[in-house]
Structures are given as C-alpha cells and as structure tokens.
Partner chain sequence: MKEIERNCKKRLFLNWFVQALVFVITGLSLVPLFFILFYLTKQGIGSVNWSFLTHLPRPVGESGGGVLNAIIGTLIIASLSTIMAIPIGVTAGIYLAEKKTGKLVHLLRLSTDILQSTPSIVLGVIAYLWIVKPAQSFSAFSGSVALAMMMLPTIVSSTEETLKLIPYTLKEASLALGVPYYRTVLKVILPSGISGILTGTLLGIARIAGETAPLLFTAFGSPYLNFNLFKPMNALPLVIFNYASSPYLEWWRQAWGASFILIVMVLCFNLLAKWGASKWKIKF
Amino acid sequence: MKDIKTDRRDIFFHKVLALASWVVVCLVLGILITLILSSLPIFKAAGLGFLFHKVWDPVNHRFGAMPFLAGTLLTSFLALVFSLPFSLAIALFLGEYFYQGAIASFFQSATELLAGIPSVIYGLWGIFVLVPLVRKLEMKLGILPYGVGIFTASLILSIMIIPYAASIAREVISLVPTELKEAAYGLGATRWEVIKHIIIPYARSGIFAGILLSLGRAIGETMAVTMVIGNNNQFPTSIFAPGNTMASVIANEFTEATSNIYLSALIGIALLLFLVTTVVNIIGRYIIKRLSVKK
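Model, the form predicted alone [one chain]:
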C-alpha cells in the first residue's frame, strides 16, 4: 500500500514539474512572439540595416540600434573585467580560507547586502560620489571631463554584479572534495598550488556559471546605468564618452514614442536585447559543459 501511495506521489510530482516547465516555455515563446510582431514595422521600413545603422534621430524617423548595442556590450564586459578579480577573491576567501565562523558570516552578509541594494541607490551614489572622482581622473588624463559615461556606468555595474559571481563561486569552491586538497598537501603542495591546480580546475564550471549570471545581470540593468551613462544616442568613440544602452534608451524614450514607427523601433531594441541575452546564455552553457569536471 505504501509503495502504491509513493508511486502516485511521484507521478503527481512529475506531472507538476512537467506542467511548470511547459508554462515557462510558453511564457518565453509568448514574450518572443510579442516582441517580433511589435517590431515588424521598423524591420519593414529599415530592414536588417536597423541593427547596423549608427544614427538615432526620431525627429527625422532615422533609427539605428548599433550605438545602444555597442554601449550595452561595452558596459557589460568592462564591468565583468572590473568585478572578476574581486568576485574570485571573495569566493576564495569565504570558500577556502574562512568558510565558517564570525568573519565568514560578516563578509557573507556584507556581500549579500550588495545584491539587495536597489539599483536607484547605486545610481544616486554614482552621481554624487563616483562621477566627481571620474571627472577628476579624466582631467588628469587630458580627456573631456564629462564624469558620466560608459566607464562610470561600468564601474557601477561592476559593484552591482560582484555578489552574483562571488556567491556561486563560493558555494562551488566549498564543495571541492577535502580528500583532493589533503592529498595535494600531503605531496608537499603549498596553499597557492592547491588553489591553482586543484580548487580552480575542479570548480571552474561553477565559477563560470557565476560569471555568466553576473553578465546577464549587467546586460539587463537599467536604472543605475541610466543615471550615470550620460544618455547620449551617438555611437561611443571611447570608454569615457557618454553613451546609452539598450535598456536605458527604452526606459528614457518609451513614453516619448508618439509614432508607431518610433514605438516599433524601441520594441525592436527590446527584441535585440532579448536575443543578445539568449545568445550569451547559450554560449555560456556550452562553455560550462566543456569546463565541467568529468567523473
């Protein structure tokens, strides 16, 4: 009798999981189809050139998504480069050196707090603290002292995405078998050699998964980036120049879209953002699969 009840529960549980999976698939397909249908007018008017044109002039109905694609990729990958050393250092510190105790709890709570701070607060902090510092740096470098720009937005993003990569990497590093590390120590390896040759190779797929999650967070961030990037619709000529991302231009101009073609262009940028995120995730999952430790 117990076996029959257990089988029924398992069948019911599997049906619920299957239903939830289909709901997620339907939601993704629904969003994609809606974006495609709503962006058809801009692609009929400009063709695929909409993706490659560098001019964004709503007054004269000239729409090009390339400045925003470039701004999104620049800010996201620069933020990833800035944050990666800190994320990995925090993960190793909490996962290998201080994985329990008061120190570990304090730093873990502080790291998680960074993820819980609203993005508008990051934006305000960037305006009043980071922008003046960047302006001073630009003056020393002989660059036009905008203060705001892609570089400033990248710095804000790098702070915002540190908890995502660090938390996942910490969990994976803490799961490295103790036997492997003890065997390496028994052979005379130093702490650095154990980290380099045992911990990082074993946990590399999880570390990259955290990097992928933080990259997705950076690509889609809107409010904090909008407040410090400068909101310039021209193609960025340097990392210190003001620019715009796909998310920020949608947030800034969606309420100003008075014509159907203007609205369709913004939805086309949303479709492009959706596709970029999807492609990044597909490539990332392929790399994670290749990096996974074979058992």
Second form
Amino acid sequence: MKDIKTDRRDIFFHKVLALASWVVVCLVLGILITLILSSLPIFKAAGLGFLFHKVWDPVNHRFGAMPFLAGTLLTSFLALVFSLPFSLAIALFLGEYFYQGAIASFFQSATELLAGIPSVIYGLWGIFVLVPLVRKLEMKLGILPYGVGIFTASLILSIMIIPYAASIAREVISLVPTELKEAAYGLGATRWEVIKHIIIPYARSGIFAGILLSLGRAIGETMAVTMVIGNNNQFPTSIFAPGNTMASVIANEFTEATSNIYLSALIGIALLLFLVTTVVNIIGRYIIKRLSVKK
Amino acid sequence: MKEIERNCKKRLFLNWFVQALVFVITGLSLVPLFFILFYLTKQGIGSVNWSFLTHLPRPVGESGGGVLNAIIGTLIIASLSTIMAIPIGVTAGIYLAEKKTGKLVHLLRLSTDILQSTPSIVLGVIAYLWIVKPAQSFSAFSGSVALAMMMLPTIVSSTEETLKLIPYTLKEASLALGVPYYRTVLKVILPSGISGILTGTLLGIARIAGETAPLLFTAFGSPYLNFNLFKPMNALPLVIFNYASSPYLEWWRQAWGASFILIVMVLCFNLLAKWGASKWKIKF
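Same protein, different state: after the form predicted alone, show the form predicted together with the partner chain.
So here's everything in the complex, that chain up top.
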C-alpha cells in the first residue's frame, strides 16, 4: 500500500518539475506570439516596407523603421570598435599575464563593479560629464556642437560592454591547453609569440563569440543610450548627429503612442529587436558551448 | 652570429613592447570606472542626508524633498518579483539538473537563453501588453512581472549549476536507504545546494534593482507614497531618469543623490552574493 502512495507522489513530483519548465517555455513563446500579434496591424498596413522606409512621422501616420535600424547598427558597431582593444587587453592581462594574485583579483573586482553599475547611472553620468566633453571635442573639430548624438551613445555603450567582452575572452583564453603553450615556450618563443601564434588562433572562435554576445548586449541596451543619443527621428547623416536606436525610440515614444497603428509600429520595432538579439545571442552561445565541449 | 643577436633583441623588444601596451590599455580601461565612481560620490554624498531619505518629493521650486517613496517602491517591486521568480525558477532549475537530456530540457535551455538575452525594454513592452493594457492602469504589479521575467533565467541557471555540483553518491546513499525520489530531492539535494541558489538569487536582485527600461511603462512612477500594488509606484531608477531629463538644477542634484543610494544598494547585493558564494561554497 505504502509503495503505491510513494509512487504516486514521485509521479506528482515529476509533473510539478515539468510544469515549471513548461511555464518558462510558454513564457518565451508567449512573448514571441504577443509581439507578432500586436505588430500585425503595421505589417498589414505597410508590409515589409515598414522596415525599409526612411521616414518616421507619427503625426502623418508614416512609419519607417530604417532610421532606428541604422542608429542601432551604427551605435553598436562603433561601440564594438571602441571597446575591442580594451577588452582584448583586459582578457590577455587576466587570462595570460596575471591569472592569479592580488592584481588579478583587483582588476577582476573592478571589471565586475563596472558591469554592475545600473545603466541609468551610466546615462546620468553621460548627460552631465561625457556630453560636455564631446561638445568641446566637436567645437574643436568645427562641427555642430550638439554634444548628444550617436558618437556619445557609442562611447557610453563601449564602456558598458567592456566587462562582458573581456570576461568571455578571458574564459576562452584560459581554455587554451597549457601543454600547447609550454611546447611553444620550450622552443624558445617569447610571450608575445605564444600569444600571437598559439593563444589567439586557438581562442579565435571564442573571442568572436564574445564579440557577438557583447554586440547583442549593445543592441538591446536602452536607458544609457536614450539619455545621450539626442532622440532625433531623422536618418542619421553623420556619426556626430543626434539619432535614435530601436530601443531608445520605444522608450521615448511608447507612452505617447496615441493611435493603434502608432503603438503597433513601436511593437513591430520591439519584435525586430527581440529577433535580432535572440539570433545574435544564440549563435554566440552555440560557439562557446562547442568550444567548452572540445576541451 | 651578430644577425642572430640582433634578431633576438628585436623579438625581446617586441615582447616587452606588447606587454607594456597590454598593461597600459588595461590600466586605461579602469579610468571610466573611477571617473564614474568619483562623480557619483562627489555629487551624490552632498545631496544625501537624513531628510532626503525620509521625505517625499516636493513640487518644482520648493527646495528640499526626498525620495522615500522611490526607495520603498524599489524595495516592494524587487521583493515582489523575487517572490514570483523563485518558485518557477528553482523548480525549472531542478528539472534541468535532474533530467539532463530530453526534448523539454533542450526547449527549456533554449528558452532561458532567449529570456536572458531579451532586451529589458522588450520585457517592459510585454508586461504593458499583458497587464497594463487589459487593466487600463499602470501598476507596480506589472513592473514586478517584467522584472521577474528578467530574473528568471539567472535563478534557473544558478540552481542548475549548483545542483550539478552535488556528488551523485549523496543521492545514491539516500535512495539506497529507501527514501523516495521526491524526498531525496527535496530533503537531501536541495538543502545541500541552497547556498548556491541564494547566491544566484542575490545576483538576480542586484541585476533587476537598477533596471529602468521595464518600469517605464509598467510601474510608471508617482510622486506619492503608495503601497497599493495595482497603482503606479515610484522606483529609484525611474526617479533618476525623470530628474536627469528635467531642466531643473535642484532635480539634477537629487538625481545624483538617488543614483548614489541606488549604487550603494546594488553594491550591497553584489557583495552579499560574493560573500555568500565564498562562505557557503559547496565542499564535498
């Protein structure tokens, strides 16, 4: 008698576990379906042209997502370019030169701290410290001194993604087999030669994955960008011009969206944002998983 | 002979040069961090005093006033999302750790990965569509739902990672004593891993406490002290965002103050998690 009771409880326990898992799976499916359904009106009205139109004019019901696509692409790629040397240097520093000891743990905590600062605080700092600096730079260069704009947003973003790229790259670098490195040292190679001929080629795909994952983060980052990008819905003409990204236009205009089609256009942008970050992240994670298995 | 020597010197110089370059760039990358912390403390400490912590916001033009409602709002919203995320997250984490393979496991892994990478603003849009729009009102509850969705993947993966570290022999010993499977998991495996799960939860709280984007069109913000979960509620990140984009000097000062409080809160959670991780580390 007792055994049957236990059996039933075990079955019930398994069902509860599976139920919670289904909740998480359905949550993600629900997000996707909600976004698709709510953005249907704009895709019905404008078709796929919604993605390629260059004019965003809610007052006259003209919705084109191109300025924001361009803004997101520009800011995230610039941020990647700015941050790459720094994150690679930190990764080499922590993964190869100082992988243990007081200096390593100091830099480790410092980068963790950098990753832990909320993005709204980056934005606040950007408005009151970085924007005036950029304005000075723009005056020196002889261009319109907006201060805010795509360039400023990229700077803030690059500071924000350094810790992510660095920590992934560091992990990948520490996956390089010691035997390989020792063999190279044994042949008389200098440290730089080991880095150049052993570590970088071995860790190449992992570093690429790290770049992809930080790109995903840069694309989805909202608050800091919204606060310093200038919120201009024109197609960006230069990297110093004010612009808007997909995330920042949602943050700015979502509560102002009065008509259904306006709301639907913003949700269409959210859908696009969701799909892009998901694809970028899944590719990045897939590469890293394959690397760790190989080890 | 001379040529070899010259070659060696060149290689050694290059080696030295790259090393110096890496050290300098690494050092430079910490400059923004100190720059930010310096400004936060300089501007923040001046605006934080007892009345800033214990008063409600005052209208523009009146000096003084504080952020009491935002501090309480952040605490309420964060606790509510933790309460929502823990049961589902921990249970799903146990499923991942126990099953290891299968269709649902793959689906669940994919889902947590996707949820982890979803931009926070998208989760805000979702909470708006699911809760705010049908209810016709901004609410603290909808903000908590958005933040709970953000927290969920952290809890799932930390539960899974922790439970995987527990030796299989422990489970075998329990099963061999005739303890049913569900009791083995609940009374043997889960208690041994509770520290790791707590650490993961603390990290999750630290991650959501400073989030602004999901709250913009859910909790929305409010100048009043509010305990009703189904009404708009203020939160520290919202105060910072709203005050920073306002044109008033006094509000800018208060934005720095609020930032200082927020960063102290987030740091406390991070340190607590780190301390917990080292103190309660699973040792077998």
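Keep in mind that this is a model prediction, so the values were computed, not measured. Rigid core: the largest C-alpha set superposing within 1.5 Å between the two forms. Positions refer to the first chain, counted from 1.
The shift recorded for the CA atom of V23 between these two forms is 5.7 Å, with superposition on the rigid core.
The rigid core superposition between these two forms gives a CA shift for T278 of 3.7 Å.
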